[in-house]
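Only one chain is given next, in structure tokens, and it is the form predicted on its own.
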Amino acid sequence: MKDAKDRIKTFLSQFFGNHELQEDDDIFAAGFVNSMFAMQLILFIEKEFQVTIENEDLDLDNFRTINAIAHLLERKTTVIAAT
């Protein structure tokens, strides 16, 4: 899970400038965040950690914080190795 969260933070910290990103700041209350960026973190979340990322995962709280979006791939890579 820290290489995970490792790699989702050096991606945001790309987009976030001098802030120093927190593993529980919330990027959407931040004003980090628009819509164009939401996507392009679905694509790289499903692209670097080979998951895909459904419908029913497109609840904002499972991408407001790194421990969010790690929690989130933990829940995913736990059903994929189940099958």
Contents of the next structure:
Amino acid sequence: MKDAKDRIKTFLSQFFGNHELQEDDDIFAAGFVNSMFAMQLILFIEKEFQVTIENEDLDLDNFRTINAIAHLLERKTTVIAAT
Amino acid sequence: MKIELTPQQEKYRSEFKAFVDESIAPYADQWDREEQTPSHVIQQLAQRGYLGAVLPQICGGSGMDAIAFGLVNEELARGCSSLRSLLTVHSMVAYALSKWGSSLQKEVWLPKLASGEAIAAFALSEPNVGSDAKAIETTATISGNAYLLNGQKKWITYGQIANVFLLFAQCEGKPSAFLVENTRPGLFIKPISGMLGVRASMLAELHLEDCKIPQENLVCRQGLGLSHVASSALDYGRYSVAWGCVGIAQACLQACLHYTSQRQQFGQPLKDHPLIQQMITEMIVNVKASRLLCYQAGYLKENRDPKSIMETSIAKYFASTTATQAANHAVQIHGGNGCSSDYSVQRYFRDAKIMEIIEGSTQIQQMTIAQSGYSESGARV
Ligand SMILES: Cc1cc2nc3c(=O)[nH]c(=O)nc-3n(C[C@H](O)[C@H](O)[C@H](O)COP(=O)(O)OP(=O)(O)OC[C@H]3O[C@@H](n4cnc5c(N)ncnc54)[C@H](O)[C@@H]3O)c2cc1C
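Structure of the form predicted together with its partner chain, please, following the form predicted on its own?
So here's everything in the complex, that chain up top.
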């Protein structure tokens, strides 16, 4: 999980300039993101972690912080492992 | 590193090229004058599986890879940019639905869109709203188990013939996406004519007056209409238009290579004049550069790489400015003939200008690309 958080942080940091992003920083509230960000984030998560983000995952709270994304991944990979 | 089409992509390219040379290019000037796309041509696109290009075979699509989809856009636009714009908007909706539609929406619409039984259009722009899409004024209010839509949409490509619209409205103050069938009471479709370019693309205004749609026509979630649904669609739209611009520029180049070999002035063919060669050189180089940017965007898209989004924006920006420059040169090189309806270059010139306005104008791309350049370098704008 630590590894996943690091990978998410590395990806996000390219949108946040010199700002040192913390694991519970609200990335939407910080106002750094542009109109293409949501799609880039989804593509990143899908490719990097080999999951598919679906309609039912699209609660913004699932994407608000590095921790939240990591939790979403944890849930999704558990589901995949269980099926 | 290897930049080479696969045998399957080569096969596709020859097929697209032959179809366009035989069935599209010879008639495109006439469609432009008549401001109509004949329905039999749309049926041909459907029969050939092009309308289902971006959809997987499992729902009846042709499951083309991103490069093959690019090639069909280039070739169609080489013949007729209006027809390419049909493929653009239809594929934008098909792709967005395949990604964000509910199971029911996918079940009902994807097979119809894949076969061309239904034509889809994309309804975002409004009389007061273009580049700043967040500011859309059309509203969707909840009424029992339905939504009531009110407002106006403008410049909707193939809006005159579309069976279904992916339409964007504010719902409880949050931008949201809806499917609106053309048969819904309260939807009035008004044709637009007399446009500068892509004149056969049968544009329409949509007037929504208490237009009632069922709740299950909401696509994705309230509030994610722009950030997820429109953004996914527009990314495909930009990719399709970028390739379309390569097609326009290629058509300009071909017309000029031919014309300058025939036409003589000052006792020699135009092609022997250095200033003409300069324009031809710019066209050759920029067409190739645009195509390479499109290949790069397509390669990243096929790999579902997050970088594909910005690279598509860059490809669209470069290819659309290349298309206007190439068309400008093409008219110049053709002289008086270039201004006449006897030659297609005047159509390319008018069509190319549109490409710098749609799917994010040149200025909007410049803002986005610069912003991303600063972000990548660790700074912010
Ligand atoms: C042929 C055609 C087909 C179309 N098809 C569709 C369709 O199918 N569906 C749909 O929804 N829409 C469609 N459109 C609309 C198109 O998407 C819009 O025209 C486009 O988004 C630009 O919006 P606008 O025309 O309102 O221009 P505006 O947004 O008003 O912009 C006017 C000018 O100002 C510039 N500008 C705007 N903001 C800035 C800024 N911040 N800084 C610098 N310059 C700026 C723009 O680049 C442009 O040059 C179509 C348009 C055309 C012409």
